[in-house]
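Given as structure tokens, the chain that follows is alone and in the form predicted alone.
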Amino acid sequence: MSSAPLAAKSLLVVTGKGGVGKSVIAAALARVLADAGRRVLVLESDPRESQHVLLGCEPSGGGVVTAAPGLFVQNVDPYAAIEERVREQVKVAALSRRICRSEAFRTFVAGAPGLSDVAVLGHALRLVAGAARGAPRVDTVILDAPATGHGVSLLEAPALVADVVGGGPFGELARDVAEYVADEERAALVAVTTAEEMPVDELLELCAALRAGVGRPPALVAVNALYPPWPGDDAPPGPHAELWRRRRAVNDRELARVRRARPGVIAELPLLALARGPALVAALAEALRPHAGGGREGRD
């Protein structure tokens, strides 16, 4: 395991089963790191866009928007990221447009396994390097990645594309991304789950796949939406109390499974009666702060 705290990484990939709060945790981590003085950009590729709701800013629409001082959001279209790579290599604008609009090129992009993933990760690296056109300088990119299974393939894709494509601009990009992802001082994966049977099953599969594919477990496992501890004899009587007891018992059983798997750092996060939005993100950021190595430094 890397000795560098999560707050020192330049690329964090956040993944988890659908419905466990993956995007909320990505936003909360961004708040933690921004409070610690990092310049952070949350990157998502889902065209439905959710980060602007969580961070209380305007929708991205493909551009970079400011959510707070030092905190930015961007929704990136993987095909647009691929087109940007073509424009870098083909300096004649008219020719690059012709290539990108050709049926042969679109067929290549659609059929090349992992190329879209490499393009998104490549865009993240350009943001960190300050090379993305029209984007601010940032220290950390937090990628709100697709659901669990895709999250693993996202990290494995660069090496696969580098082997399959070989040379050329996309092969070179894939090798650069693969080298970056393999460096645990710079890149890390955060896995999000709830303490329920199916999400924990997927988490344990993810941890095994990561060890096999990239040689290390997640840097952080965020166990989200935990019921409050059962107070035992002090609990009020009635059906609501019985529901509370049963749900917390399930949480405790599944937490024990997670701990036995030794996935690394585990952050246990409470179930909160807050709407999906900035207030929820702020509350979860406070709970995540001790696990991310992000103290409060403030801003000028």
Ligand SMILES: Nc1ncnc2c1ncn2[C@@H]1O[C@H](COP(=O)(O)OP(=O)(O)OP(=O)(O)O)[C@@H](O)[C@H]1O
The other form holds:
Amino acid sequence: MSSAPLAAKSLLVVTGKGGVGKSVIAAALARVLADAGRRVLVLESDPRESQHVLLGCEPSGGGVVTAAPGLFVQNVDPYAAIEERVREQVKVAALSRRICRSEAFRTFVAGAPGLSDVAVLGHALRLVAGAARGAPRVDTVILDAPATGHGVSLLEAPALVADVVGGGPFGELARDVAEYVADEERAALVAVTTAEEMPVDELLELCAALRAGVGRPPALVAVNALYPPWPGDDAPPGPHAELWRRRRAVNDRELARVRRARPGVIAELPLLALARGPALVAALAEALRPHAGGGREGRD
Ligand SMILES: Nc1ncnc2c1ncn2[C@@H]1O[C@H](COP(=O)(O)OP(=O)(O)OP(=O)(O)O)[C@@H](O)[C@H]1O
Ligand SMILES: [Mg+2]
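Follow the form predicted alone with the form predicted together with this ligand, if you could.
First the chain shown before, then all remaining chains and molecules of the complex.
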């Protein structure tokens, strides 16, 4: 088990299979932490921006936007994050532009496994350190990563890049990031799943890979979009009720598989008849709050 409560970490990486609710959970966690007095930024690296819809603010378009006091959103393009790093190292603007636009550099970026992940995580670290250009200082960055199959590859990428690239600005960045994500006091992985067979298969693989890789399970497993418990004899008759019963039976079976794997803290979150937006996020934040820990003591 992780030592610091979720609310006290400075980097939360939200991962899980495509479509299980990663973005909604990232937004809801941000609400919980912001309510606890943390300054939080949700960082999304998916070009399909969705955090502005969930948190009710302007689209980021690459910049930092304020969703509420102490709650920010940024959509970051991994290539832009890499370019920023080059600009910092090569202080002459015209030269760094030439490097970034060169075919050789683009080929290097496209071919280097994990470099984009490292760049995005590196940007997250700079946000936490208050060192990102044009961004406010924040206590916590919640990374809403696109579904990449395995969040663990995101966490393993820094060490891999550090090994492959060796020295230079990217090697150094990768080493810094690797050290950060390995530190359980500061960084944690939040795994999201629905209680269905394939997402749970993927979750269990993720937990096993995480144990083998970074040596710890996710700090929180959010089992999302659960059907309401089946009321048994009190259930209404008819085909809709039968559908409900069956879906919930699948949920119960898969929830039991998740529990057997003992992944740490499990938050069970209901399927709600609410559209993608702030009301859904607020309702899920209520359900997540008891699991985030830390109460309001995260406040500076
Ligand atoms: N608990 C819930 N109740 C009702 N609707 C939900 C719930 N969780 C997620 N949804 C809806 O499911 C859809 C997928 O959610 P979301 O976009 O957060 O998933 P994702 O894992 O981020 O997807 P992607 O892999 O495409 O990034 C959205 O329309 C969202 O509003
Ligand atoms: Mg998403």
